[in-house]
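Just one chain is shown here, as structure tokens, and it is the form predicted alone.
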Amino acid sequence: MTNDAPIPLAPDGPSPSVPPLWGRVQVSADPHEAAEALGSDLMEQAHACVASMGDFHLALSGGSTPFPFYQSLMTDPMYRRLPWDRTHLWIVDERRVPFDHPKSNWRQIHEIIVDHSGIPPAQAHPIEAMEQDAAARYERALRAAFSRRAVTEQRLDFVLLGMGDNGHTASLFPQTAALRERKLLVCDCDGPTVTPPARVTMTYPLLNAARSVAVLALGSEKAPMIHRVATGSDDFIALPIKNIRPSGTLVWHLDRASAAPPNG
């Protein structure tokens, strides 16, 4: 159920509230239903892009929230038709740690998706986070892959973002220089507000050029920040997710717990 359609009474309780966020807000009964709604959007976009352009550029985030969804992409029969052979898999951000480090986002995504999806190795694109010029290398890889398309289609097709308790998304943290980057597609992010270690992240210019962006925020611990983002007066320097304003579509995938108003 979304913020642009009537909300029927659910059989298992009252209708969920819909925070007044920009874009489309999809409030599901629970994390499983939210994952199904997200997966449906992903499937639709993947097949549309392959049909029209021959390939699909997908950027995924790390963190604990999306990993059950990633596992379902490999195990749920409804996703067997995902066109992995035509997909370029990118990572939204990475910690500056080796690939075999427990905190490596790519290690987890590789173990869940790359090892089991049949995606061609040349189409799985990690950030070489231990290289000094990791951000520049990743930008070159993105531009090289995009160059196979018409100029007007050189962008990510589907980006999955999360949201931290401090309002950060990707590795765009409050009060950091990365928030003001307007030319680079990928940059470093470090500073007092960044949870160590230092990061390499996609920037607003790349994320906001995407064809479709989904934000997955589940659970009651996300509710206070969802409410603050939806109703507060903070700018994007304080709450970086407030500057996710893609030229394409934006969908917030919430569950009842994360969408609940304070004291609701």
Second form
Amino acid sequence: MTNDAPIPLAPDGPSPSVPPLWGRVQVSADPHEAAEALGSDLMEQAHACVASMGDFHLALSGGSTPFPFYQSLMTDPMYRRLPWDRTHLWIVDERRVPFDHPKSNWRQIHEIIVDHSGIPPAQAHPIEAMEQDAAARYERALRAAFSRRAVTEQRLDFVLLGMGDNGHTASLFPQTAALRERKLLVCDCDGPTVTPPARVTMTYPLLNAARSVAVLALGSEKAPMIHRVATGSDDFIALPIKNIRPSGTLVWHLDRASAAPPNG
Ligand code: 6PG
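Since we've got the form predicted alone here, give me the form predicted in complex with 6-phosphogluconic acid too.
Following is the full complex, with the preceding chain placed first.
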């Protein structure tokens, strides 16, 4: 007797659409589930790196999307198992404002994570955004921290990126000179397409050398740009996130809303 029972739809309706992006695309039901999936990837990477190299180089972005995730890293008991004491915390980009300015990315990340995680102060690395040579200083700090590793492992281990509504990521903004930087690991970025204030940002050479890159883009307001990045013919000068092509793994952490095709 064949079982004619209809195949049940996924518990919460039809399976979500998956934009044809490069890398792995993880479409979660909602932001909470997306944060859980991202957290699981982060835990896996952190423990693997500490087990094999004794430390973990983590770079985080600013912006509003990751804010709830950063809070969960401090409030969810599961993340107490992250090896914070072996973690070096870097910041993907920074605005040229003082640390106590509302627009400082480090201010947000320091308040939520550095103050509560147990990361040794010497392993919390802000960009000194008010120094004229902030980019060069940060590059020296990165290279000094990496120098303790084998040459093949002198890179970031886990990078969390966001995506702006204009296709920027980090502070790599459309039509800027920073997009053509192929030697420096960190550089300045300013110009008419840059949301003020002027920025300091990690560059493609550093980001694309990373062991693992995660892009967190959630909510319906991200959907048009996700669709355009996935299906459009724009080049990376127009949409800088299109040149995030890491030699390691790339995972897009989306939710149903940000993965939805145009017109629903
Ligand atoms: C910044 C971030 C930036 C951010 C995107 C998305 O300094 O603003 O590093 O790259 O990730 O602008 O920001 P939202 O998450 O707020 O949409």
